[in-house]
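The chain below stands alone and is given as structure tokens, in the form predicted on its own.
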Amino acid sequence: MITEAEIDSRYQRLDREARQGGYNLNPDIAFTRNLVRGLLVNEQRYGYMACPCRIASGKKEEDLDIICPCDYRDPDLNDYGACYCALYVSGDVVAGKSTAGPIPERRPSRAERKEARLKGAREALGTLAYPVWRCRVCGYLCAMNNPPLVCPICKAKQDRFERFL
């Protein structure tokens, strides 16, 4: 259960950090506190502050782009005056010179994100002399002609390995 004191404390910290970085939290305090509550719930649930307006996978490496402040905050602020969940808003919105309208989702689908990660890994590694095998149990990676008989980390058998690159 998230307490009001926890919400107050995190709200104050986020507001201070936002101001120090040249950003603004949404001036609608009740709305913003509700978003902060969502961040705290996600932090308890997953161990990190996943954006409350998106569905997190629960796997930090898959959700790095939506850990608040998310990767999409700045482009959304520039284009629409607010981030997707409207926790952060532009100075013009705070001053009442403009209003934040609907913000389209920028986050690629899970399949597109996975393909982009694999493509980036392939490009970074270039052509390898050996295939890379990944243990589906613990994520251990090794480069050799065949996967090991037993994973040196979790002791999973060879059939639990998949070709990674």
Partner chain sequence: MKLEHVPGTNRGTVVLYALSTCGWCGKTKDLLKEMGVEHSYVYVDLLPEKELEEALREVERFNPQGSFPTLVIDNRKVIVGFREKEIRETLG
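Structure of the form predicted together with the partner chain, please, following the form predicted on its own?
No partners, no molecules, just the chain.
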């Protein structure tokens, strides 16, 4: 069971982190708190904050793209003014100039994801002096043998980086 106090404290943390990074939580407090509850439920269930509006597999390596904030948040904010769940919204939505509604699912289907995993595994490594790593959450790039433990820009964990070059 998730308590109201737990929702409060996670809500406040997410709100603070969002503001620090120039993001906004949805100002519809009841809706947003319900999503925060979903994130906490998933954290208990899977051990990580899987997106509340998508079905997680429970295998972390297959769910990395939907650990909140997911890989799709920024492109969806850009194109639709809200993330898929509408937990995060654009400044226009906060200002009441537009509203957050349901948007198309950007995450590839299960079949497409499986195909992409197989393809990724087949791809050979390049010939650069260092590999270039890309943070899938914020796009930060770095050329090092390994990605940083924590993204210096958005604080996403190391496992959210993908090989870029």
